[in-house]
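Just one chain is shown here, as structure tokens, and it is the form predicted on its own.
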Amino acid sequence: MKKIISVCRGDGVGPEVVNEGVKILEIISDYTEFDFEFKEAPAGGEVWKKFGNNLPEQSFETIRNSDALLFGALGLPDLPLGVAESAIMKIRQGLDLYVNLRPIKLYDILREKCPLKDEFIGSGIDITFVRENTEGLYKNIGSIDEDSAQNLMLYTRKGCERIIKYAFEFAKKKGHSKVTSVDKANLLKPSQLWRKIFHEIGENYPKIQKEDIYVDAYCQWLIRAPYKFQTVVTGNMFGDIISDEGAFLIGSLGMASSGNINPRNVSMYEPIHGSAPDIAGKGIANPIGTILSVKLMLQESFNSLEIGNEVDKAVEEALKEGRTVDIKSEKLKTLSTEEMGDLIAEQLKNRLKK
């Protein structure tokens, strides 16, 4: 089963966790009747250094003609706001991937990483954030001068329906019994026509619980409850921050994967970290974010659940025998980036032989 992944390696330590990706996804082409052939698509800061442009028509060209994006993480200190990063909106806007997947998964071995209380975490954190990643304000819509900013924050009922019965046919999947919407319907027109649409949609899924949160209580109840949460759907910006909060709760940003999801396009997979240029080359960056995202790839645009579910075993195995410094455990070797990977790799091949 042959299928070509477009790799994007990015700025800052992208490089070096992104290695650890291909190298997981080289162990399941050895193992597994998968074949995967990787194809370079640069992008990002380094690249517009190089060529005054952060997405070369010639990496759109190779991602856009691929079955799927292995990306890093863009930015570098020494350049304008935006330069850089602004190659992820133009290709989650080229190739309409209109999902953003963000799932939330505390690891039993990782419990004492969570900066809450026991008594919060209950019965454990495991929560799948369905992203809208179109619209909204991330559009980018609007203007800016010396006296003033605007931005238009756009939702369309287009937009609205298709991300939310997305939502409600991934919790289906994944057997979820409740979708819980965010939006800040109190106060803003889009999230009053989001919610309308919400339940709306509802209907056709009588036996999902429906509940809807304004974003700032939401804010607070994830510290709160995060166990009370399975399926959380909501907008661009509001997504992109809980997101991030949920991901701290895990242990580590560096923990935390991505699927930016069209399903009936390339779709692009990625950690939700950023580029760290503060410790890129130093090897201490933590690869699990990009090898979980392998894991949705495998699951998401190759319907290959099994073979996800392994790489979901082999990091959890791999973290009860060595951790990077950002979830270090006194009892345990503290692991670069690299052998990071590499213990999580050897899990797998060892679990896909059997």
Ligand code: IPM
The other form holds:
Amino acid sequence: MKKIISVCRGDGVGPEVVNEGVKILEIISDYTEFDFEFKEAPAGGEVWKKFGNNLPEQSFETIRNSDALLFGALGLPDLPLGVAESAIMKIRQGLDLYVNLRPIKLYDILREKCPLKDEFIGSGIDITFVRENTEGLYKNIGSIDEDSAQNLMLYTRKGCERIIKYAFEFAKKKGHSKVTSVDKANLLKPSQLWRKIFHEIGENYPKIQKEDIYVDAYCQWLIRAPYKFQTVVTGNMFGDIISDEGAFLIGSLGMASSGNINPRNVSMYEPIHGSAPDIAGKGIANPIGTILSVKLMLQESFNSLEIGNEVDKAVEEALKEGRTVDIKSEKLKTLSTEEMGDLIAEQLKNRLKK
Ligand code: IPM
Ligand code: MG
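Just the form predicted on its own so far, so send over the form predicted together with the ligand.
Let us now look at the entire complex, which starts with that chain.
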């Protein structure tokens, strides 16, 4: 099965972690019916410095004509805030990638790396955040002058319906018994519309329990009883915040993956960590966030649940042998980005050969 994958390596540690993601895709291409072809689509701060544009037309065309996009990270410390990062927004808006899927799963062997006490981890952490990815404050409708600044928090019925429906379908597919909706309906009008639509759509899923939580309380419950949550659906701004909180619970921000998805369009898969300029070029970044984003690509864009699960198992097995510095263990070898990728690739190869 031929698939074209566009690759945007980006800035900072982006190229280092993307190398490892590509390595995993190459193994899959060698050992399964998939046949991947890679096409570079440069974007970000380095590209902006060269061309004065963080997303050249040519790159966007390459992305648009591919089957999926593997993305690193954007941002350079010597550029003004947002100059590089805004390319992500252009891609999300330009391809109407209305779902931001952000799973956080704490592998059992990384339990000691979770910042929570064992009693709070309870039966474990395995949550998927389904963040609306095109509306709300991120529409960036607003203005700023010396005396005031404003942004419009715009939620539309269409926007709410499609993301909430996606979340329920996702929960159904995963066999989840509950969908939690996070809002601020005690104050904000967009949240009131959101909550109404959440229950309207929820009626079509009688077997799934529905739960509403205000975003401030949710931030507390996420560290107090994370084991209670399965699928969590929320708006753009709240999703940005709670998904970062959640990402740290799995041992390291470097472990967290994401998909920017439109089920009918090219979707984009990226680790949720940023370009991490402080460690760029040192070869120590954790590639697992990117490798688990490849897992999401397989499962969400290429409909291959099975191979995605093999990637997951390969990661879990590799973690028993060695770790990058952010999740290091006294008992195991501390590995470079490339060595960590090699270990996972080796595990995956053995699993796919069988
Ligand atoms: C994320 C990032 C972006 C966002 C930034 C870089 C604009 O924090 O993907 O969560 O806020 O969506
Ligand atoms: Mg964020």
